[in-house]
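First, one chain by itself: the form predicted on its own, in structure tokens.
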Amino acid sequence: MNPLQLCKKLYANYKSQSWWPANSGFEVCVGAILTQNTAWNNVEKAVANLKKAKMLSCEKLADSKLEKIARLIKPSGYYNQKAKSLKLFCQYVQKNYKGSLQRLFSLPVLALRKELLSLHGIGNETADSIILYAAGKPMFVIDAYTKRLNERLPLNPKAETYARLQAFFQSALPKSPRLYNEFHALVVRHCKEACRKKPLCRKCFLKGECEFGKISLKAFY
């Protein structure tokens, strides 16, 4: 099974996603710093936290003491790396772009994943959900769920670094943000509900064409 396929069969058991779960560019570049180890639920709650306290703008997050910040967004999780990481996101953006992620995203695809890499906090998995979700440039996600399909169907045993995995996913499909937008979401939902941590092989409609579940099944049975 290649990547196209998966894609199509996700899509054919699930229908469309309808992903991210964000009112505005700016609101997903903030989840995609908050979900970092952690549940998209905490990352509901600290939102609405900075939404109450009408903080949810990169001015006023630029400007907002740090201590502010992070208790507004404790349910996140690890809260004060976080609100540094969120401070100089936004500080970034003001000095930079004069508070326009519109400019910010208007740079070149690789331009803009090369700056967002470049600040404090934001790594791989990141900067690409910032410029997939929010910029709506063709850059697939790759995170922990992807990872784990990948290592149980398997699609690529060799792809074993972050950036292989991506160049794999990215070969294989048509360069396009709604896919990856798509497929993304597609790989989260099927993960929770199926290919999990302790995976439910037997209510799984791929474990017919997994390597992993016909192992798994076989030692059931």
Second form
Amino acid sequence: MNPLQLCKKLYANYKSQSWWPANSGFEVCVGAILTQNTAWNNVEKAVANLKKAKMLSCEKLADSKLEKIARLIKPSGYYNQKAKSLKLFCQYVQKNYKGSLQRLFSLPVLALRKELLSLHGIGNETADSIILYAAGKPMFVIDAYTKRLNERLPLNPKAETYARLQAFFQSALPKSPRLYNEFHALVVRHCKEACRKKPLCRKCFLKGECEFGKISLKAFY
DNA sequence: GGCCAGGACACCA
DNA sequence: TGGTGTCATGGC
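And the form predicted together with the DNA, for comparison with the form predicted on its own?
Every component of the complex follows; first up is the chain already shown.
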């Protein structure tokens, strides 16, 4: 099975996912940082705290004390690190782009990626999530779910690093932000729900016993 | 009480 | 370039 076939199969089963779960580009950026190695459920609590405190803005986060940000985002875990990452990102946008994400996103995509990666606390996945889901530019996101799915199927066993796996998906798919967006969201949906057994249910999917709804995972694995 | 979750970074060899 | 320790909460 190639990536495009997998995407079609997932889409046929789950339909459109309408991602990213956020109300603005800035909220996508905040969520992308807060979700680092963290369950989304906990990210939602942290974002809700920021909203309630009227702190979900670039200007507010750039000017607030680390301790205050950390207290609000505590439910997302790693709150000291993430408070620092959030504040640095916002200060960077305020200083270099007058607080406008649209100015930042007007950079050519590779330049944008390079700038994001230069910021402390923003690595490959976070940068690519911001580029795809906030800026709307074609950058395929590799996360734990994508890696897991690739290992299980496998799609490309040789693609072991982030860059190689990303290059594999991007070379196999039409260069479309909408497609990258939908595909990644479908992968997350599938990996979250396909198997209710944790962790990873490697034994059960190898036996073909792992099913979710109408979907027999024998077709995938 | 233990394991896990939509990573990133410092440090080391 | 790759391996390891660290950061930390909340759900199950």
